[in-house]
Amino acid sequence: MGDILRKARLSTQPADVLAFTSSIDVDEWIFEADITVDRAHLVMLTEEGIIAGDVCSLILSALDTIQDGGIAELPPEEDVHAAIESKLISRVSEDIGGRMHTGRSRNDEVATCIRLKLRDELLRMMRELASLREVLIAHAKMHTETLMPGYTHTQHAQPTTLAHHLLAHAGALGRDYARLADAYVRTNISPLGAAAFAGTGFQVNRARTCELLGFDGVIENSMDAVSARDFMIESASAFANLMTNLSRIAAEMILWSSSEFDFITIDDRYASTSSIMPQKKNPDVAELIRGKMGSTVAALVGILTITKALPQSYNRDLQEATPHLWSAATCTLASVRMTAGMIDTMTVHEENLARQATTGFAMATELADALVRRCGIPFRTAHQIVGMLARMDAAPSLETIDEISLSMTGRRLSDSGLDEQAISDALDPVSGIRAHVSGGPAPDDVVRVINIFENTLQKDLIALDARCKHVNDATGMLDREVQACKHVR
């Protein structure tokens, strides 16, 4: 057991040592990734005659019965990198399997290979994101003139509109979606060709296998090729920043989706009952992905600590780290897309979000407002009218203001053009909301905050899509190599 990689140089390995030492039971994430890194390598090292047409065409069908396999069936040893080629070798004799290593490491090797997962998981994620951010802004076009209130604190503050609302969690999932671009250009880049850490003297073409498995450059020092995991940070960083806002947009649902609030109705499908309360409608699915927001930036914490104060080059600390960013990945992964789901399904109460639009007299802004521009006083001054008449709980009539003023002023603002028809105007949640531009929830001015969000989601689409392309073709160029030399004899 595990003996592919000790047997010349040292005895054999217990059984829990080597559970204790193996990453296995994890390395199915990068198993395919592991396979087609083998290819790319094998055909370089065809074309630069560093090994026969002939072994190669033997280990590359090889790989095609060990893929069909998969990792179930491979032998035990330290990790799938091993594995394989045990795998291989018992298949094709020493001779020829024990070819595909040539120069190279598990050192670079691994590395190639979480880049290669994590790429295809940034790409995906990047694509439910857009999805997301889509929904967002479909639903802020169909409630533009949809009053609500606004919060700060959680105590009612200015009336407001849900589109205004929903594109404040667009904008910043917009963000979040450039921080996965971010990250993607500096994950998609290809260690191959370090080896441990010192390169190799054999002359492999590092630039072949960057093209042939769609990097976009290659790691110049080998040192930092094989050692360098702050790509995995900075993802596991933009993972934890969106899954904070997917945790912000689900705190609301919870509390929308209560009785108190009774804002929405979430669909059936995002929720669950009780055990023994047969009245319940949990929001079950809301509340993990709260709890996951919580996991995630764990499995950050993670990857940080056990890369902190790590001398170059590579030490086996790093297996411990690669489980954490799978883990932060299929969290956020699914929680975009739940997310997605409960906002596409959800049933908005209209009726209800106006009625507590201007409750807790959240139209005392307004009002403030009103009275610095129909009577030229200070703003602080209007403030401490209007907050006097808040302490008050008292109606906001043209003659408690007047008294007010005067108590404080020496001065009526009646006097200075203040009338009933002015007060009543500024207490109108709808002509309060229109005057309200340069990003907020004005009607207006929302449909042009949807076009530029729009717009930008469409450059980002057209951007991801030559990602895309850039890594198919890749995938169908190494495809075809594999294919010319399968068939060298």
Given for the second form:
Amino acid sequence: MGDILRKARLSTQPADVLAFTSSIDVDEWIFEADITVDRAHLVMLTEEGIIAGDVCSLILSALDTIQDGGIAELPPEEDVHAAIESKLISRVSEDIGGRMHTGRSRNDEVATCIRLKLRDELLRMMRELASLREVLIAHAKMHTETLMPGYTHTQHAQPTTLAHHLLAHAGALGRDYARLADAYVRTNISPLGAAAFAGTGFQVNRARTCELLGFDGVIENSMDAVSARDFMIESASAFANLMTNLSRIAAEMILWSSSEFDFITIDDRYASTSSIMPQKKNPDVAELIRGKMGSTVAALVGILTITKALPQSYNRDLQEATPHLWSAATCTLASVRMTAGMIDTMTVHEENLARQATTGFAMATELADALVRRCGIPFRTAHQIVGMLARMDAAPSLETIDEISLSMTGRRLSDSGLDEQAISDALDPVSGIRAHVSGGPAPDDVVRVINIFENTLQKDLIALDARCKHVNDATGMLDREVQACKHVR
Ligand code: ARG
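Moving from the form predicted on its own to the form predicted in complex with arginine:
What follows is the entire complex, opening with the chain shown before.
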């Protein structure tokens, strides 16, 4: 029990100490990856003449059975790597199974497994995030003319459109996507062959295991290979950034679905009710996304603080960092999916949005701009005239504007060409929005930005497909090599 590594060197560990030391529960995440890494290592060892073909064949067949049994059927060892080896030895004898770990350490093994698994998580995450971006763009297309209030400081600021607002989120999520794609580059590199930290005297072929596992390159320095966890920090940080952006969407959906705002209705499937207040419809999914943002940041901080100041090279502390990565990945992937669903199924209350668009003197900036264009006065002066109007809470009539400007500047703006028509034009939100073409809500400009975002998304998906294909091709190659090795005997 828990002894294949210790039995010669150390006495048996009591169950409570083994439980404290073991990572087996969390290793479920890397169980499949470990079997894959074992296979690639075995194929390479055989090709290099380090182990015999018949030995490799017997081990590969036993690994199939071990894989079918899953992690639950492994004997108690301090981690999945030792447990798989232990089970292997119990099935095929130490004389056979005891050769699998030649030229390898659990240190390069675990680092390889984490990278393989994280690579899959990143690919899945990118796929889901691409769908969310697609949903945002699709809904932006439907709402290029849907007026709504735009906010700064959560105060009515200027009218905008729902399309413009949704595209703001799509822009941020496009950058999150790029961060994930970048993290992938520094994740998908192979530590295998680094052994404990100093490499190995066996002539292992690192390029070959790299190829068989679909990595894009090897980590050259073997000490770096086993001890680096910056790739985890980078991914967790990309997750945290993404979750920050999702929490902003979630917070808006919570506000917008309140009776005070009444901008949207969240679909029932994303809501819960109260155990006591029968009328309640609560935005629980959005709240949980907002909450899981905190868990994701906690995971990032966990990885950072566990890996801080660790001397080279492998330290067992590293085991403590890994679960945080999986927790961050789980929160983030689910939140991306939930956000896409919530947006896709929400009902938009267009009339209320339009009504609210101009409340709170939201056209004030347009009016000030009109005074500048019409009368040639400095913007600061126009800002003060309209500011005074707001302070007086007066209707923006020509007469009142003239009074204010007379007292402020000694001149009436009607003498410089201001008339009632110019004022009422400035107060019209629809024509105001049409003029806002500098990345703003003007429908034509929004369509221009939609096209750009769609092109970027297309390019991202092509690159993602290429990455998936590279990984799948490698999986196919490894499968074929494994089958060929099994038939030696
Ligand atoms: N469970 C260990 C981890 O997650 C695997 C590596 C163990 N290596 C060692 N030298 N004890 O880090």
